[in-house]
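Just the one chain here, laid out as structure tokens, in the form predicted in complex with a further copy of the same chain.
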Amino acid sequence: MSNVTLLPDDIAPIENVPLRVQVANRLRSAILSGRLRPGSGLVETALAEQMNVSRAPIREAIQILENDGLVETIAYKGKRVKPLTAREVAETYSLREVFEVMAVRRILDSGVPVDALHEYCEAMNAAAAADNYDALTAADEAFHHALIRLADHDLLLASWKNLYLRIHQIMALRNRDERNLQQIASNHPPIVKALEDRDADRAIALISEHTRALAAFDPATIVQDL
């Protein structure tokens, strides 16, 4: 029987995820959510015991997070969640701006349709109306992710994703109350409009303005490290 395609698909797709990946995912989500703050020490033996695995997968997981730029190792001394300086935050956002502008340029050059972006704008409006911070954040990320994907540039996408990890972390460490959800949501439709109008200068100006506004938002909050 080669085509037994009709199982109850509930528990069908078993995945065999190496421990290091599971560990890395859990640590990453802890860092991105802010539960593990910048500067926190990561002790292999402690983590190994806590997660009930040996040190090897812990080490490899930590190295994966190092690639993500979320953790740093000081040889023979220890590993810790990379501290976030105000400068790094600023640099992260300025690089993001360059990435998104590059994406806009490529989208307009290629003439690919941008209809897909409307969907995310609506999701953001709904989230803002419901005053749902998490939903708005998710929709915002989905919007920008879709924008980058439209640029059809794998390396740009990978670089953007890596950069966005840090943005995720930064946002989790911010004070939520100070954000104006309505305003963030309302930033995006004009960008889509400019893209549909094939107005490169306006689209780029809007994207730049948008990312700069986010960057300017209270970077001082997170620099109580070290």
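Switching forms now, from the form predicted in complex with a further copy of the same chain to the form predicted on its own, please provide the structure.
Here you get just the chain by itself.
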């Protein structure tokens, strides 16, 4: 008789994540959450000391973030979090609108059920009630990710994921001081209702209005000099 103990299926295997990826993930989180603001300098020696690692993984992590478009090199000065411009904010949200309107059209054309979206609406309402901005932001992102997934378009999904790095950052920077969590949460159930009703005009109007909500953000208010 075997003495081997089988672990429950929900215990995930231990992942051996390279140090450069761990560092990149922490820095990316700081950038996207607004803790590292646009224009903030990234000094390898200071980051290495603060994160208790050598300079090599810091350098490699910064390169990963540069490839993501979140970091840039300034001649004779070094690396910094890439600043946002008013044009970039406007272009980001105009492109987001195109992506999400396309997703809504495909969902309505295919007739795919949208029941899964209710879960994220409920999570946003719970986060708003608890005044938990981080949880609400996570549920908000999950809602839109699910919306794009329901469109069943691989290239659209890949493009949206890349764009959402900037969207996440803009949202965090804009809402860092003033944020009405109840209002953010309440914007989503009407979109789901319009999709369930197969009301194309209303669904497209609502998703367009929703994606334009942050487009008036002025990035000049949050830039730091290198």
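For the two forms, the rigid core is made up of the largest set of C-alpha atoms that agree within 1.5 Å on superposition. None of these values were measured; they are calculated from a predicted model. Positions refer to the first chain, counted from 1.
Visitor: Any CA movement of 2 Å or more for R28 between the two forms, core superposed?
Guide: Yes.
Visitor: On a core-based superposition, does V71 travel 2 Å or more at its Cα between the two forms?
Guide: Yes, the C-alpha moves 2 Å or more.
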